[in-house]
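Shown here is one chain on its own, the form predicted alone, set out as structure tokens.
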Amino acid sequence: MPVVCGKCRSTKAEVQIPYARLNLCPTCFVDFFVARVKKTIEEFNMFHENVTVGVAVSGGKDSAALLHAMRQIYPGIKLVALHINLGIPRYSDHCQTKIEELTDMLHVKLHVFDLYETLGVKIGDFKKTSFKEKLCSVCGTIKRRIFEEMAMKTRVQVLATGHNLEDIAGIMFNNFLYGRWEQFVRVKPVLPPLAEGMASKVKPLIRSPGNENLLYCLYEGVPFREIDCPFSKGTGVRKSAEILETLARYNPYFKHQILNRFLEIMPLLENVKPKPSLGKCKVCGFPSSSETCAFCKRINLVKQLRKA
């Protein structure tokens, strides 16, 4: 006996959502997904409709689903897509091609920052540095800084990222294990601008599991990358995700419980350690807690190695 959709009650269910005790048909699942993104944006007052919103798109399922869903929710909003080509052989060009297909489909303006053409550096260059075992960390540092710059140049007031439920739970898990209490604040749903003229950062997918972002893309025909980053294999991020998935098999609510507890204690964590006063990086002029920001230090490291 086929299971009937718990929403429309007229179509065969294809999607099981155990934590919500729902079985949905494709149409109702898409409606459920879009409604959750809209509710999350409204719950945390992420932005209002008369601002320019930039979506940081990597080419993966999460940011692709976010851009597509936001265009459905806010058809009249000024929406732009921001992408960084990291210069990873085969992978980066594949990602950019998928993003170009998506932005053409949605009629969204795409801005691309080519890391090698602009700075003469590729992510793979860091394999020759002391960061060779921490490429994901370096990549994150570089992308955060470049997206901030892109947002300023394109006059984006709100920068939306595709961090999903597993991303948030994984970051919290690692921060808890290593006692990085001050880092918890960075995964807040809304982060205010670091300085005047910069964009606020929002995470509309914090309640959306990665597998549901994937399903949304498949049902809606959203283009997204079909190959994995060759540098992500065996990283600490992957290992933490595997641990969380194992725990979630025994408790489908587990990742949502982590998120909800985090949101409850966030006001307390903000006072655990005083925030360092931010000055300006002497190289790029962006906000920094040290004389030279982490981004400029890492870029300079690669350039110095090339000169040696």
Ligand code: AMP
Second form
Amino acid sequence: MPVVCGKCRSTKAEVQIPYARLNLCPTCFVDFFVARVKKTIEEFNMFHENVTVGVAVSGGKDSAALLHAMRQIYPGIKLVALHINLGIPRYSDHCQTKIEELTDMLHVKLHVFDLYETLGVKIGDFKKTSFKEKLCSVCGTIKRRIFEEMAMKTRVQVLATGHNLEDIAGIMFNNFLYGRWEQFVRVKPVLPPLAEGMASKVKPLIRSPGNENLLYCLYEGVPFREIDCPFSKGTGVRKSAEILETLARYNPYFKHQILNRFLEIMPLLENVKPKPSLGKCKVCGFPSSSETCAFCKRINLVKQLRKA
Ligand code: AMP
Ligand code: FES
Ligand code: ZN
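What does the same protein look like in the form predicted in complex with the ligand, given that the last one was the form predicted alone?
Below: every chain and molecule of the assembly, starting with the one above.
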């Protein structure tokens, strides 16, 4: 016998939401998904409707679902899409093509920062540096700093990223296992601007599991990338994510519990180690706790290697 949708009762359910004990038809699932994104934005007071919001779109299912859902929830808000082309062979151009398709479909303006065109550097160049085993981590540092620059240039006051439930619960779990207490602030749902004139950072998909972001894209015809980044295999976070998935098989609430418990104690964690005081990077002028910021140090490394 077909399972009836737990919301509208009239149609066949296709989506099982184990942690909510719900079976939903595609239409009710899409409503459920969009309502949760809206509720999360309101729960954490992420932004007001009179600001310009930039959505950082990578080409993946999560940020594609986020941009699409935000357009549905706030049809009148000023929304722009920000993308960094990292110069990863085959992968980066494929991602950009999908994003162009998505932003054309939604009539959202897209700003692209091309790492190679702008700085003459590609992520693959770090293979020749001491970061060769840590391409993902160097990529993260570079992206974070470019997001700030793009947000300033495009006059975006709020920058939204597509970090999903597994990303956040995974990072929390990993930080917990390794006692990286000072790193917890990074996964806060809302991060205030680093300095005046900079954007705050928000994570509206913090309560949305990745598989639901994927289903939302499929049901709504949202374009997203079909290939994986060739550099992102076997990182530490990925291993913790696997442990988390295994535990979630026994307890469907596990990821939500991790997220909720750490959100509850976040104010205490913030006081575990004092925050380093932020000065300015002597090269680029962006906020930095050291004389030269992590971004400039890394870019310089590749440029020095080229000269050698
Ligand atoms: P990741 O760090 O790859 O897990 O991505 C986390 C979030 O950062 C994504 O959901 C996007 O919102 C954003 N992001 C990652 N890569 C890019 C990129 N190349 N361009 C723009 N946004 C990105
Ligand atoms: Fe950054 Fe793959 S996208 S290393
Ligand atoms: Zn710098």
